[in-house]
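One chain comes next, on its own, written out as structure tokens in the form predicted alone.
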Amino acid sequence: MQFQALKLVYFSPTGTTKKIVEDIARGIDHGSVEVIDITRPDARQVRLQTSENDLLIVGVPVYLGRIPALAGEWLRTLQANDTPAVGVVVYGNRAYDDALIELADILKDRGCRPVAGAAFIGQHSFSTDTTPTAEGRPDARDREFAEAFGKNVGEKLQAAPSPGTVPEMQFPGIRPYRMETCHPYKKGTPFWNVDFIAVSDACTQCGTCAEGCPVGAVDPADSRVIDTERCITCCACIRRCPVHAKTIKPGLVMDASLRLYSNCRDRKEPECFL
């Protein structure tokens, strides 16, 4: 089958998921590419409709073994018509648990046909200079793997007469999804309403962190002020600060960073399902 347009959707506060999705697209090497970056709140106000003549690639990070709730909410507004889809999750070298099967279930429910999927590794959002976890990932090897995966996806689809003839994939995971009671960003969860970001005097009020926050939790008029009820602990403001004025305070999130550093040092490799 030949598809008319390649549509890339990603939620990527720290930029790692974006890299992987773009590398997969490079491997597919299609002339017509549409990018839908749903990281910013205003972008999530726009709905997406796809057809059987499109190929949809959706990439999201993994938070506590699940896909981010706000990304899932947007995806549940998708309108598709037997659209071939590739689900991609990016996790911080711990585990992706049920995130990939959850993503595939949402896509299928919205009218997509999940024809491939993958789990890649990105630097953990809680990684610090003293407690690095998956530092520098995705690295060159990961990105080459992503491009090769994209090439294989394209070849698989080209060999199929039509979308309906491409078999749907089965992905690892458990239903009902685990960690339901501590799914990120519901009240009562361990990271809900946590004041964990320290801001030093080095802050220049440049506004980079406010501009990059996916939920508008950083006050654009004073970037030292953070709405802890909106914050989803993605650490984009820490990673994006050009003068390194934001860091993780001692507390729950720092404790999690220490556990990850101690327990998740062994390199994990991408997993692809074709």
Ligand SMILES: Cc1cc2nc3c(=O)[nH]c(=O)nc-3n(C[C@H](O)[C@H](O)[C@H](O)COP(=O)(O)O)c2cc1C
The other form holds:
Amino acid sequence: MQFQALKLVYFSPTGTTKKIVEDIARGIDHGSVEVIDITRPDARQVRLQTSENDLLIVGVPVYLGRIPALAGEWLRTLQANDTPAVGVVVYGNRAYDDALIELADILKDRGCRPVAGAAFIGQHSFSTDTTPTAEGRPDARDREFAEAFGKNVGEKLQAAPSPGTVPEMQFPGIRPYRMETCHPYKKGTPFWNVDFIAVSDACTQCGTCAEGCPVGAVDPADSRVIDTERCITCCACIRRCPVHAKTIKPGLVMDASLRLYSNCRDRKEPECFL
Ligand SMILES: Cc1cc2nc3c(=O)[nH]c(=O)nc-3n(C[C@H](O)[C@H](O)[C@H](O)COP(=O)(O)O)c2cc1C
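Can you switch from the form predicted alone and show the form predicted in complex with the ligand instead?
So here's everything in the complex, that chain up top.
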């Protein structure tokens, strides 16, 4: 089966998911790639339609064992017509729980045919200098693995006469999904609506953090002002600050960071389902 267009969708506040899906695309080696980065709010205003002549790769991070609610909301507006699709989740070396099965379920529901899937490891969003969980991941080994996975996906599709001839895929995970989704506007989950970011005097008000916030929670006129109701604790503002002026202050998120560092140190490896 030949596909005409390779479409790459990702939600990636701290950039690890972006790296992995780009590596997978490199492995597929299709020439032109259409990149749909749905990290920023304005990008999520645009809907996507795909056909049976496309190959769709969708990458999202794992948030509390699920896919981020904002990414799920956007994906539920996708209009696909028998589109072969690859779901990819990236997690911070704890677990991906039901995120991959949830992603595949949404893709299928929207008219895609999941032909492969994968779970990769990225530096944990809550990692700090003193709690460096999965620091530097994806590393060179992960990225080679991602590229090889892309190559295998390309070969699998080449060998199939049509998307309909690819046997239905099974992914790890449990239905109903075990954890409640991380929804920024739903209260009650452990991380939402927390005031957890410290801003030091090093802040130059350059606006990089406001620009990179996936929910517009940082005031563009004053980067010190963060709307804690909107904040999804993705830590993009911390990771992107060019002068390291933003850090996690003591509290719920720091406690999680400490816990993760003591409990999730053993290196996990990527898993591919083909
Ligand atoms: C709110 C939140 C919840 C998270 N939940 C999990 C989780 O359940 N399991 C895990 O291993 N990592 C978890 N992570 C870590 C991210 O999945 C991981 O760091 C990922 O690489 C981030 O992707 P990005 O760089 O594309 O933003 C969580 C991160 C955040 C911000």
